[in-house]
Structure formats: C-alpha cells, structure tokens
Amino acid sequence: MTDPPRKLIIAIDGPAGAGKSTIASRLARKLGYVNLESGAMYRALALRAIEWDASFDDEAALLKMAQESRITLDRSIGGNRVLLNGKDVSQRIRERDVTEAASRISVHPKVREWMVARQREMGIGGGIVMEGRDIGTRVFPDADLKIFLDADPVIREQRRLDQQQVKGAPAQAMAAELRERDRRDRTRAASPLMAADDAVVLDSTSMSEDEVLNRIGELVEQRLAARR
C-alpha cells in the first residue's frame, strides 16, 4: 500500500478587480479544497486597528496587534467565515474603509512575514486554493500550480464597481483608490505585486468567469494527470 499523492497547493494572484476571490472560491467548491483567503486576513487586521484607532503607519504597533490577534478562516457552505478573536467579521472586512486600510497596512514587510508565516501553517498540506498578491513569489513559492489572473484597469474599476454597486461622484472616488491600490501593490518594496516565472498568465480582460474557471480546471487536470 502507498500513501495517496499530497493534494495541490495552488495559487491565485493577481490586482484588485481580476477575479481573484470568486475564481478562487467556484473552483475550491469544485475541487473539494478550502479557500483560504490572504486578502480577508489582512482585513481582518487592518478592521482591529481600526477599532483601536491605530496609525497605519506604525508597524511596529501593527505587527504587535497582529500577533496579540486570533484570525481564523472558517469553512462554510458559503464561503469563509473570517473570525477575529472569535467574532465573525465576513462582512464587516468588506466594506469600504477596511479595503482602504488593508492596503495600507499590507506594505509593511514584517507584517507581511507574520502574514507569510502564517498562511503558511494554514496550507502546508496541501488541498487549498490561496488567492492573494504574493502566494507565487512569496507565500508557496513551490505552488503546484500558479495562476497569475489580470484584467484590463479599466475592466477591473468596472467590475469592482458593478459588484459594489457604486454610481455617480462615489464610483469616480472608488476608481481612483483601486488605481492607488494598484500603484501600492506594485511599488512595495515588502513582496510587490508580479506575476512568478512559472505562472500561467490568464488575461480575463473578454472572458467571463465560467470561461475563466474552465481554463484553470483544465490546468489543475493536468497536474493531477502528471501525477498519475
């Protein structure tokens, strides 16, 4: 008798506006993995140091706060349930003000390495779809399959738009803090934003989201083929 092969790990980057979290989502519920998101985990950090009206500027503070925290990514039916210290935040870490904070909090190198460290713990053993702006190059650089998902700006403005519902003098604001988010994630110089060397690149530019998740799910076939 030998052990089954380790299930994939594999990871999803790319900007704000791609796809990122519901091709990450659709295709974990189709594989049978957890979806395990980077992102909700630096929401859920920057929402604490919201309530405890902290500086985004000062890591050493943040970081502080981040291993005084307990996130958790609960696995449900519908999706994660983020917890933080045991309270369920999932929606709270979406709106607005935490988006902006997360992006800001997020450039902080040793943030980030707790950040690391931790994904890390949470996907070693494989059986996960991670979707965020380094789990190629920094968090599973040894990633089974690495996505890198892109979109024209202007496609991506739209879509975060349309998924908000935001019309009007609001939208404009709103487009120009995804631009600022591209600009910061990009610029860091704590893991910045870029495709690896051994990522599919994926332009969802003109592809809709079943088109999207038909060419990964074709993609994940044949690395699990190759194992065989």
The other form holds:
Amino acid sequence: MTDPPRKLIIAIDGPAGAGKSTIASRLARKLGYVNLESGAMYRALALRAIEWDASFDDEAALLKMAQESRITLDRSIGGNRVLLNGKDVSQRIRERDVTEAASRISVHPKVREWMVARQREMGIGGGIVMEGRDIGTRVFPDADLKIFLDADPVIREQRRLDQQQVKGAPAQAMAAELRERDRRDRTRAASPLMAADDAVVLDSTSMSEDEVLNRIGELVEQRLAARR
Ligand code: DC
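Having seen the form predicted on its own, could you give me the form predicted in complex with 2'-deoxycytidine-5'-monophosphate (DC)?
Now the complete complex, all chains and molecules, led by this one.
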C-alpha cells in the first residue's frame, strides 16, 4: 500500500477586505482542512497589550507579553476561534481599538518572529489553509499553493463596511483607518505585505466569492494531481 498523499499547505495573503477570511474558511471546509487565521494572533496579542496598558511601541515588552500568553487558534475545520489564555476572545478582537492596535504591534520584528515560529508549529503535517500577510513569503515559503488575494481599495472599504467587521466606526473614519493600516502593512521593514514570487495573484474586484473559490479549487486540484 502506498501512503496517502500529504495534505497541502495553502497560504492566502492579501490586504484587509480582499475577502481572505471568507475564502479561507470556505476553502478549508470544502477540503476538510484546518483554517488558521494568523491575523487573529496579532489581534489577540494587541488585546493583551490593551488590557495591560502596554505601549504599542515597546517591542521588548510586547515580546515578553507574547511569550507569557497562551494564544491559541481553534483547529476546528473551517473555524476561526481564538483563545487568549483560555478565554474565547474571537468577538472582542474584531473591535476597532484592537484592529488599530494589531496593526501597530505587528510592525515589530521580534513580535513577528515569535508569531512566525508559532504559526509554523501549527502548520506541521499540512492540511491547513493559513491566511495573513506574510504566509507565502515568510511563514511557509515552501507552501504548496500560494494565493495573493487583492481587490480595489474602494471595494475593500465597502466590503468591510458591509461586513461591519470593525464595530463602532463611522464610514469615513473606517475608510481612512483601513488605508492607514494598508500603508503600514506594505511599508514596514519586517516582512511587508507583498505577493511571493510564486504566488498566484487573484484580483477579486469583479469576481464573486464563488468564482474566487472555484479558481482556487482548480489550483488545488492541479497541485494534488501533480503529487499523484
Ligand atoms: O488580517 P487581520 O486584519 O485580522 O490582521 C490584523 C493585523 O495583523 C493587521 O493589521 C496586519 C497584521 N498581520 C500581519 O502583520 N501578518 C499576518 N500574517 C497577519 C496579520
């Protein structure tokens, strides 16, 4: 008997509002894979920093806080619950203050190194869809399939508004904040947001969710066929 083919590692990167979370969750469910949302880990650490009144600029303090926290992503198929020291903070981390703090703490190289090491541990064995900003470039440079999901900024802002993922913010302020977080993601020195050289870039501006999912499904099939 031959061994069953190793399950794939699928990386989905891209800016906020491009549709990564929905697509990653649906794709994981379809494949029976685990969906890991790396941004939720940055958000959980940001929440810890808020709770402890730590400066978002104090890299050493943030690293210590990360080392002393238990940040766990739920490994249920298609799910994206996050636990901070055993407490379910999945809802709280979507709020506006945490969103802003997560963007600020994620610029620090040592915080990122810590996150990357944890994320690699979670990917051992494959069978995961991990989404974020640096999954294809840094966390899993050898991922079996890398998708860079992008969309026009105006569309991304609109989607965020529709989803009301950032609660309690007026539309105009939200759009400005999204643009600023984008800028920070793309210009930070440590692992800035960019497509890996071997990523498939999908612009979802005029694609439906189903179309994006079908296209990725074809790419998954190709990768799996290549192993047979
Ligand atoms: O995907 P998200 O919006 O939940 O991510 C929250 C913040 O974390 C975002 O400002 C960018 C940062 N992040 C990152 O730097 N690297 C990742 N792999 C995931 C998220």
